[in-house]
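A single chain comes next, written as structure tokens; it is the form predicted on its own.
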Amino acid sequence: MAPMTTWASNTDGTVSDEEIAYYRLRAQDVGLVITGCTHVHENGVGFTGEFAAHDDSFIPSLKNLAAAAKSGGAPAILQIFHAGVKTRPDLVPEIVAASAVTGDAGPFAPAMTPRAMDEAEILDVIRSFGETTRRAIEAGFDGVELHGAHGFLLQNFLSPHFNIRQDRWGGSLEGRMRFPIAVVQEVNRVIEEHADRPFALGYRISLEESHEDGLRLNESMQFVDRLVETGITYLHASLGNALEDRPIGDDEGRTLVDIVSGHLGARIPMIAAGQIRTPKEAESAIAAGLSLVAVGQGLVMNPDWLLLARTQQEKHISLDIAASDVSRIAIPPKLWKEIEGTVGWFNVRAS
């Protein structure tokens, strides 16, 4: 189960019963499930309606996150981020990032300039990582996933567009790099010292970004030697098309999941997200190298989409969705409200 924000969290940041339904339905069937994302730190809350996990006071929330995760008997997995120059404006009194440079508009957060962290704050972020690793142990998860990904905080300092710092915590790739290397090493610290059970560390990346002066994928490789150094569990790719995507400016070569999962060989899983919505293409993107493929709008329109997989009923996979179909497969209201109004994001039928 891919990574899906809900927007479905109670005003106080805990986790709502229309949340926990939403879960409970769809892990019945998967081999894992990686929640939507949490935030770490108070000042970086990517989404409105995001649950919390950035103070012990969210563990009785997160311990009934994971126990309606694992509900199916897969092991679960806690999504943990900062937004950074992604952060919500109107959740958050100042957006703080690698640089003060403006970040892209999307569907869900306007483009806003952010203030450039100091050493102090970039090291407070460093803490707040591992001590919500902690407290997803202690709820009873299964492992955290470093939410890597998207222009997020931990991407906003590798990415040579967003990062124009001249400490050591920019510059060069090296100095680009060090914070979320650091991010996993003080995440695998915690792991050491707490968890009393296997406990995987998983990093969420965007390999490539369409500015001109974005990430490519020859320093996103080197980065992802480091992260197999340093110790993480699994690579998840997030990609726009996990069977098609190919590096910028190669139409016609190799596609990044046959390039990073050769790369990778056997030394860490691979798992990769992006438009696998029926068995069939999960079952190329496999082919094509993958070790686990997530699969997201396709669990969020069809809750039963493994049993159905299983039995070979493809043709009752839906591809699509409708107002109708809400109550019936437990979409929280904040949930339908974004897909309906997110142009293209979801095939939305009339009725």
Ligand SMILES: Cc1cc2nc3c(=O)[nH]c(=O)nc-3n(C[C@H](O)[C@H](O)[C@H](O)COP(=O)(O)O)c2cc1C
Contents of the next structure:
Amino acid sequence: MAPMTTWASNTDGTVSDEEIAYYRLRAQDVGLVITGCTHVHENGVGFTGEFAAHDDSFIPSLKNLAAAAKSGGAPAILQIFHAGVKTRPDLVPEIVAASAVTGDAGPFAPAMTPRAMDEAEILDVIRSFGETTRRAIEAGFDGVELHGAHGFLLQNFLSPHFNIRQDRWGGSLEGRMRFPIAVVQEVNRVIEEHADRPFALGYRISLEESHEDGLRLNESMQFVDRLVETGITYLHASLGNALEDRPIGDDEGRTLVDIVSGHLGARIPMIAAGQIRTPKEAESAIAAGLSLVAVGQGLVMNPDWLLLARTQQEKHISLDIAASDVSRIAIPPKLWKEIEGTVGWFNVRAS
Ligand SMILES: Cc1cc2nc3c(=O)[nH]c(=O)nc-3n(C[C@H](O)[C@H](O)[C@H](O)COP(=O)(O)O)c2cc1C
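Structure of the form predicted together with the ligand (previous: the form predicted on its own):
Now the full complex is given, and it begins with the chain already shown.
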């Protein structure tokens, strides 16, 4: 199950009953559940109704989520992040990121110009990633996934477009890698200190950015090598289309999955998500080099996607969704509002 925000936590940041029902229904047959993202610091909230994990008071709430996500027997990973330049202005007093470079307006957050973080704030957020990992261990999760994709803080630091710092946290690729790598080191330190069982550390990445001076594959691959050397359990690429995406400027060559999985070789497993809707597509993605396929919208629309796939009932897998489906498949009303209101995202049927 791909990491998916539900917009539906309680107003105090605890996981709601609706979210629990949503996860329970989808967790029954999948091989691994990755939760929607949760902020490690109170100034890094990316979505309304995003459940919180930045304080020990949220451990009981996280325990409920871990139990629901694991209720089908699969392990569960908590996705943790700081929203950086994409932090929502209505949810925090001030937006901070790597540099004061204006973000891009998206469907879920306006374009904002953040304040560049100072050294003490950077160290504080690194520690916060560690603290949230400790809470994930205590809550019963089987790992954490660092959300280094989609233009949030970890990516802001890596990006030549969003990171124009002159200090040790910016400049060359070496400088731009320093923050995400320091987070990986801190999370590993916490796992070493607190986990009494195998505990995974995944890293989700957007391999390229669309800006002319944005991140490109050659730097991402160097970063991936550094992640592997530093110690991650798996790499998770977030792609628009896992079977088709190719590097920017190359419409005909090898796909990103082929290139990156080939580059990783047997070092660590690779997961990717992106438009995998049918069992056939999932099989093609595995054949193309993935170790695991993450299914997002497919599972939102079909909580029993895996069961339908296993029992050769692909013709019953829905590729679209209507308001009349929502309560049957336990979609929280706030998630449905986002799905319905975001044009060009899901295939929404009239009835
Ligand atoms: C409702 C919804 C919420 C999402 N929230 C997150 C999130 O919290 N973290 C994340 O890394 N990706 C998030 N994504 C992206 C998915 O994990 C996935 O990469 C994307 O939907 C493409 O896969 P798909 O075509 O199978 O849906 C979200 C996607 C959807 C549909």
